[in-house]
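Only one chain comes next, encoded as structure tokens, the form predicted on its own.
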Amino acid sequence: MKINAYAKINATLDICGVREDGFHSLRSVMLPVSLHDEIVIEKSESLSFQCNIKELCTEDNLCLRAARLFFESTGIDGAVAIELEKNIPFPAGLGGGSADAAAVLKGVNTLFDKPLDDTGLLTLASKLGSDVSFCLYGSPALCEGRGELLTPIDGIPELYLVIAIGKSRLSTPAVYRKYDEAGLEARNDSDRLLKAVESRDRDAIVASFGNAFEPVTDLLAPETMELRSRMISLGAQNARLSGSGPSVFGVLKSYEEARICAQQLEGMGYFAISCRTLDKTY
């Protein structure tokens, strides 16, 4: 069978401290959007990974762990071969590998004619990342604690974006530490968005977007400033970090005005790709 998974944005991403497992605590306002990978998943005698990307073709690879622990928690005597075709920029900050676990989730449970409901795909989920969960779920939704408490959201009307990353690549725990490092006061752009999603205004909506690491990134990759503010110049409502990046996303008023922007940053040396988001995935 095929399978897409999709990748996401963070609209917003605030960071509430510290957690007693050391992990941080967030809220963060995910959106999932139509920028994916595909993903062939067929019965087999034994458990195999190929990608398109030579370097994610290692045992420890997410959807071979997504796979493994699918088995694992049902006792189905069964494996599977999975075929990634890779299409969203890795490390980018936009869920790239937490969707390959997610649609592969989806995927074999379905193959197998599913022996776990929902409750029980988003339980695996948690145990494979952060972002996993809000994957796997698919659809607009407020995320907190690691990311694997999840709050839908209704309201939030088709945007137009554009996608961008340049040549750096930062590491989430350094960003993270730097993070800590900064002691930057803490951000609530999530209840802003909340509020703004309320009165159904579209621009307010946009304009509560934003991202506590960007001070961070800027430090630490000033190319994504860069390419924040280059999308500004070429037409974005609002340009912000997705994740702990180095991707950035625009928000442009049509799709049209999309992808000339994309083609625009193309033509500066960045890989760039107009999208929508998504109101649901799977």
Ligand code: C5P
Given for the second form:
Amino acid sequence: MKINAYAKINATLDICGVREDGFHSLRSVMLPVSLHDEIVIEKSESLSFQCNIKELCTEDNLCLRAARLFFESTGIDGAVAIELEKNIPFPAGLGGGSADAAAVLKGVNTLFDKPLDDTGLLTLASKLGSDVSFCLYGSPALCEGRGELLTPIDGIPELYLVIAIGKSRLSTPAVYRKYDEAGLEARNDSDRLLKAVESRDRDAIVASFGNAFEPVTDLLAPETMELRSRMISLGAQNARLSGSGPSVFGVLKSYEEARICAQQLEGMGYFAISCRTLDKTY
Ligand code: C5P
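I would like to compare: after the form predicted on its own, may I see the structure of the form predicted together with this ligand?
Every chain and every other molecule in the complex is listed next, the one we just looked at coming first.
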């Protein structure tokens, strides 16, 4: 079977503290977007994994971990062959690996006659990574806890985006560590966004987007700051880091504007694509 694995953006990302397990308590409004990887998954004699990007063909790839976890926890004596066509940039803060893991969980569960219900799948998702639960759920949500506690959000309009990334690389644990060291005042963009959603005010929704990591990533990878200002100069209404970066997304008024913005950023040497937010991926 063929299954798409959709990227996410963090419209907001507020950090609320450090937990006893070392993870951070988050409040983040995540939105699925149309940019996606493609996965083909079939029953097979043995577990295998192929990908168009050779460096991803490792034993600890999230696709393989998701499949192994499914067979271990259901006790099913089976196997699958997984082929991944990677389109989502990585590592980027776009949830690409998490999206692949969620798609494999969904796919393998369907191939083996759905032994797990939605709650069972979400339990496995939370063991694979902080963003996998959201990717499995696949609709706009406020994500709390480590990111796995989801509250659906209704009323965010379809948004036209440009997503871009330069040559900088950022390590997620390092970004969290630097954030802790910086001792910044906590942001609360998520509540501003939720208020704007209640009043159905598109411009206020877009204006509320923010990411607590930006003061840190602006220093670690100045290119991300530069990319945000370039997007604003090219007409974006807001431009933010996604997740812990280094990808950046901008919100444009129309799909055509997003397409032109992506073309211009590509001309400047960035990887850039236009896409849109989705209301439901699965
Ligand atoms: O769960 P995931 O594999 O996406 O997390 C990657 C890293 O990001 C963790 O090892 C941790 O350093 C950091 N993280 C965190 N708090 C979260 C999510 C991620 O500190 N809520």
